[in-house]
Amino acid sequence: MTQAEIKLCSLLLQEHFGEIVEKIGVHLIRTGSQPLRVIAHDTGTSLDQVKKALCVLIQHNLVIYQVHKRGVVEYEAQCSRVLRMLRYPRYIYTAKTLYSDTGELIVEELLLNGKMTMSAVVKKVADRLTETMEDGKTMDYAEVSNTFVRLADTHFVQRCPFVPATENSDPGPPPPAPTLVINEKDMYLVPKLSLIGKGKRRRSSDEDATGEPKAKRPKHTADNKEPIPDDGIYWQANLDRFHQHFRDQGIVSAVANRMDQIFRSLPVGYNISKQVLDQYLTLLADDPLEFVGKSGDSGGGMYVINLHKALGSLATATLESVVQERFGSRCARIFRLVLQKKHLEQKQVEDFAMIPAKEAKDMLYKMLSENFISLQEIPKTPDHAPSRTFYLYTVNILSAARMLLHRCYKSIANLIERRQFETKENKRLLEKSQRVEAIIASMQATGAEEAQLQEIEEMITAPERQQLETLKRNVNKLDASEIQVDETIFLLESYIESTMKRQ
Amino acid sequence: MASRGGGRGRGRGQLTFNMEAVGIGKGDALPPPTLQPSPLFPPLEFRPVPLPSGEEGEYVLALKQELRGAMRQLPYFIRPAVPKRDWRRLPRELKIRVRKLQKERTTILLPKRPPKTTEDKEETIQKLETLEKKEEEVTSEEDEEKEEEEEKEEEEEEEYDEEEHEEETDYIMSYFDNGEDFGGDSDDNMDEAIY
């Protein structure tokens, strides 16, 4: 893990679980697997504290435990399981385009938690989707169970490794800790569970809930006296299923634009016919983007989606975009060059890029000194010796990508840290603003008047206001950025890991 | 030993490489030496690209802010404990105290409650007033917790805040906060943005 990574594993822990658990946490990432009181001891933290940091961790599935011989139990973190947290957004969001308002809250309930049983998230969500409902109406839990199949069926939730049942013949104690297991075929598998209910409201009395008969307790339903149905099966939401729906809409979306252009060049007012979906698909085979390949000519020939291809086009544009916005259009047609000659000497570049040479040489050298571009040497004599060796310029994609990778994970630590100072220099400003509002929320609740509201809100003074709103374009503009990065980033994982995967 | 002397003198200015190769013509100004590290801001020489805004931006910016707010609220945000104290070593009436203030903190509050009538203006202000103050009050205390432990009896009432908020009021728990929460939010207005 390099110490940007760690940096921004250390952010991120502490912004959404506090400071306790991101000094576990880093601690963890940068020694590896350890036993509990040696991470107590090492980072001067009580017992106490460290169970409830690893408790937490565990929890969120950034820590896993493993027992070693003579029932010592090792804790070790999942440094990039940290670094997806940047991406709850992106899950949450696209589980709102793909399944609406309930799949939005089934998804953001269990990335929220960890891991939750289907009744928790049913009822929660159920809850909450009542709250934003007319006066009156309720969600029903069936509604909500049902939307939960659909996201278990296509795999974007899945059930979490449980405890095997155990037979009463094993006589010894049990173990320190359990080893969890999980087969393919039981991952998506739904317990049956007939959920009746509704979603209630928080502050409504039990009257509206049918078939509920304990409106004893107006805050809490009690359910802790009933036997929860499907006690132990836990869900979690399934990362890597929503990384391929986005591998397959960035794939989608280059396609289109590549359409957009490719449409622009046709005649206008056609329709669409089987000829020229042909057409069609043999110009994007032809394409240089090399997405689809024809396999074959059995039935007109089968199209695939060469995956690799696809991720390598859309990490070479993302590099190409990079140097295109740090170092000029010009620059950009050079890297452009190099990248599709593979090879180029100097002089060379300066008579394709037609480009004077002394502009060409001090864009390269400044791409070269960023690492875009690497030098390649090849020497004419067995001796080496440079006046004699041919020095050509090349794109390594990999380690160009790895590169910009490595830069994207500083990015977002300064991002962060920007925020958070940009945040704390405003405190009391905020503080403030924060009991004005607390005091007119609670005054509207008991019908104050309208000028008494105007005079609590007036004890922000316009200057104040003023501070206020640029600090929350600044807050928007970073955490946007931070958002912006994240896609970066994903891209330029997927193609690293499916270059990985084929070495 | 003389060769290597005069080696020195002759050939400092060679380079193993030819020059001309890489592209560095002779007579060609070199770029000034690098004397220092970059600069933190170095100056851009092109404007970066504008973020993407409408409707799939702001919602995942929204649903981010809400995100940072609500975990922070969750059980899963451990905030760093006060260490127990060692009530041998100090007078008994520190404890005692706590108890009082606790009431008395119970009984303010309860007013703030949602009266059935309407206040007069000038109570609305004194009460801001009296909350300004002990808002003051708890923030100094919390300044002061976080230096040197000299101030014991004023830890503990930071201590059964906690414990008290978190199981009492109805106000925003980052009211009587230090300040590092400044996630939290009013439970009414889930549509006010997180900073």
Second form
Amino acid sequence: MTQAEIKLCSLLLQEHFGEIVEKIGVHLIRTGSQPLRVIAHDTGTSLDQVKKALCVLIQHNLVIYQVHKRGVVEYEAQCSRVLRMLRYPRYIYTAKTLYSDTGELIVEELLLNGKMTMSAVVKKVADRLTETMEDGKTMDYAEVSNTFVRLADTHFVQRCPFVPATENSDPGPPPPAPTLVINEKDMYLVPKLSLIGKGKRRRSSDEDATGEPKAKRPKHTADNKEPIPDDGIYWQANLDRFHQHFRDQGIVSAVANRMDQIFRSLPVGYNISKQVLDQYLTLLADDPLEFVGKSGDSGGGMYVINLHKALGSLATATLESVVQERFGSRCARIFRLVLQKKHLEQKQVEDFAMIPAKEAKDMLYKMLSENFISLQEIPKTPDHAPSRTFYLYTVNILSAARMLLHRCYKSIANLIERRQFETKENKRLLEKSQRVEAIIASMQATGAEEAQLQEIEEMITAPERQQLETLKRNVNKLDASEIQVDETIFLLESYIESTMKRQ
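Form predicted in complex with its partner chain already given; the form predicted alone follows:
Below you will find a single chain and nothing else.
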């Protein structure tokens, strides 16, 4: 765990959950698994606050716990899961693209709350969608429920592990912490719920949904409270499935960019003759990038997607792009050359790249100091004398990818800090703008005249309005940059993970 990752985790936890949760979370990331009382003692936080913070972290899958032989429960932070919070906007946007606004809000609610029952999600999403509709229109629970089922069928949402019934009925003393289990075949099984109803609009605090004042409402007792039909069956967003979707889309885009002209001539849909299809598959299999491989010849052969090579090509393309942006096109030419030839001496680099010796040397040393390329020594004699040693330049893609990933974490942390600074600097102006907007909204609801609304709007002066526009533009740029850097992080992480699995 690098310092850059810890700092980024700290910023994300503070932004999403506040100072106390951030303090406990970062402490666990730094120290590893610890029992409750040790956490409270080391952080100087009261036991009650530590319990509440751990509840929040466990609810959002950011901390796991395990019971040791002596009955001591230890809590451990999941740093990789904390870093996934960066990707929340991308998960939500993907759900919107695939399943429209309803899918977007379902995934958003699950990410914001960590774990929820299906009935709670459906009701909340239906209410939110009804709020955005025209007066008189409402969103049916059944429609939201159908979208939830589709998300579960495609594995974008999944059930959470639960406490088995046998553990609850055990007559002995309760265990120090419950053991959670989940059967793999039940992970995407949606309970049969008959959710009948429509989304409700929020009313004023003095009236309920029927429009009656609070005083006239009958008091509900605990006895006549309706039972929750799917009580105990909680759902969460399946982040691995989203990652699979991102990976697949990345590979498809890369192949499409590489063979754009060829694929444009393809007919719309899948109505392609076998002969034409064979030609395209052969073309993909013969491509130097080797995204598609062919095994055997019986029955025309078996075509497979080579995921590891595809991810390797995408990671290499990212490294080349960074070298070009950072050091210029000549350095990028040297980098590609070393990548292609595997090992080269300095004189060979100068000759092959057709760059003067002094410039080539400067560029190689520049990339070497930044860890984009590495130097391998091959001695002719055991004494490693420089005059009797070959010095070969090479590119270790895995090492360079790790270095770039570390820099990406640093960049994101800097972007978040800059965004927070911009917002803090203009805090007074933002609060004033929000107050004015709230006044205008309440006046519009009561049917105020245009002149009155204009008068309220003029409370914000022209320079202040310009300052707000500049702030909005800067924050939007920073947000967009965060998402772009996270796309690079995802690609590099996927490649590193794939390489580690093969070793």
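Throughout, rigid core stands for the largest set of C-alpha atoms superposing within 1.5 Å between the two forms. This one's a predicted model, so the numbers in the text were calculated from it and none came from an experiment. Residue numbers count along the first chain shown, from 1.
Student: Comparing between the two forms on the rigid core, is the C-alpha shift at D42 2 Å or larger?
Tutor: No, D42 moves less than 2 Å.
Student: So, does S369 move by 2 Å or more at the CA between the two forms, with the core held fixed?
Tutor: No; that C-alpha moves by less than 2 Å between the two forms.
Student: Using a rigid core alignment, state whether the CA of E325 is displaced by 2 Å or more between the two forms.
Tutor: Moves: no, less than 2 Å.
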